[in-house]
Amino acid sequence: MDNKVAIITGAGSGIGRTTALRYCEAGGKAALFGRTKSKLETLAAELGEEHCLVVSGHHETPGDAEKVVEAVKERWGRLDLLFNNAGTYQPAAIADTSIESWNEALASNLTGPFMMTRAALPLLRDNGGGVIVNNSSTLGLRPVPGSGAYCAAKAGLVMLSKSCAIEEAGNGVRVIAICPGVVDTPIHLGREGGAGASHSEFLESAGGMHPLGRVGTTDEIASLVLFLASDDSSWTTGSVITVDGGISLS
């Protein structure tokens, strides 16, 4: 990742903390995006400010998505990887659904990635191309009860990514989405395995969904971020690429 510029979203925790920490390492660059400000001051104390920078806003507001693309191009002048990372999880089935919540799952988890993409197209372009990681779901690809509004925006992500690499592949545009199964995140903070189960019986059951019996960590997710964004992998485009433990074969 040498001299490679990065926009991350949701880096204030989870697996956009993890990415951005390993991408830095690597020799990259990265603008922190997300919604809390102190928690990306804080990633960019560890980083050093020499590698990163921290623009704080939602990636589904109008003018925010543009805001951070600007801040990279002022500060660096190009961009190699745009990681749409951030997303929400409510679980509440389909008639249980409120407008404002099918909204804002939508809003999060399609329009948010969507608004950043266009954002940051100009300038990937510009660059002589680059790759647009989009962080999907295995409930993007079969459908869970309890998780409709959720399985429907991460579903849309994955043709999003499909339709935008097929655009882009003559601009040098790599676009891939990932769909990650359960992984050790604060997303599931608070969610409980069931009567009065802790957060880490909540894991443990969840692992236990996976055939190989555990959920996934940031650090895992990150790796493959990191490939897709390497000239490792110059020939992939358009692709769906389950990490996942194995559940979408259950």
Ligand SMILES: NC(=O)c1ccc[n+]([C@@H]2O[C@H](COP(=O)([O-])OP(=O)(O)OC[C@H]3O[C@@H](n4cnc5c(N)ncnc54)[C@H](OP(=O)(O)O)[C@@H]3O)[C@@H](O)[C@H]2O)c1
The other form holds:
Amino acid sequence: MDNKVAIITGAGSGIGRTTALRYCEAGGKAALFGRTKSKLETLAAELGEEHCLVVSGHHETPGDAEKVVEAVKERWGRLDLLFNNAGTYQPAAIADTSIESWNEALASNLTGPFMMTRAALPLLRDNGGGVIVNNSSTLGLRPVPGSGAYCAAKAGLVMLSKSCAIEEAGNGVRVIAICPGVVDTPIHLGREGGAGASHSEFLESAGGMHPLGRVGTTDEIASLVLFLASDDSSWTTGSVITVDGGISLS
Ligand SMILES: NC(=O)c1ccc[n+]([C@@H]2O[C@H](COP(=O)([O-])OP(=O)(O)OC[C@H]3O[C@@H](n4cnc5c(N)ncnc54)[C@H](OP(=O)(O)O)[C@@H]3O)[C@@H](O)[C@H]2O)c1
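Switch from the form predicted on its own to the form predicted together with the ligand and print that structure.
Shown next: the complete complex, the earlier chain at its head.
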């Protein structure tokens, strides 16, 4: 990643945090974006201020995406990777989904990545190209009961990725959707209690549903993102890549 510059959304936690660490360890610079400034600042202190900058905000809020792109332009004058990773999970059947929860699913998982993409494209194009990786989910490819709004939003993100890939290929911008299975991150903490299971019990039972017999780690997702951000994947665009311990097979 030598001298490459990334914007990583949702960098304060889980997959985004690990990817930011790995990207900077590999020689890149990263703009850390997310809702909670204190989490981003803790990570920035770990990475060293010379490798990163912090911008807090909500990616779906008009102006916030532009704010982080402007900060990157001013500091490094280029952009190589937009990792649209931020998102939230809404556990509810469609019949029980409030309009607020539906709107939140779309805002955090689909509108946000759209706003970030639109804001980042001019700088990526100025560079002669770059990469956008959108963090969808296996639930964007096939439904499970009790996640309707999230599934719909993540499926939308897959099509946003393909549409952008075909529109931007001529500008050298590659766009890829990744679809993780269950990964051990704080996103699942909210599931405690609901089904009467602890976080670790949830992860153990979810792991059993994956043919490889366990849930994934944030490092396993970060490894794929770094490959897609590198020139080793230079002929890959418009792809939808599962990284899921084989759960899509069942
Ligand atoms: N973990 C899994 O099993 C799994 C599986 C498939 C796909 N995914 C996807 O992977 C992505 C990362 O999730 P994770 O598992 O790493 O969860 P996480 O630890 O909860 O991290 C999500 C991050 O997104 C940020 N965020 C949420 N809504 C935002 C918004 N509107 N604007 C800006 N930032 C926002 C959060 O900010 P705060 O730090 O302020 O909370 C947090 O840093 C999500 O898109 C998720 O849907 C996860």
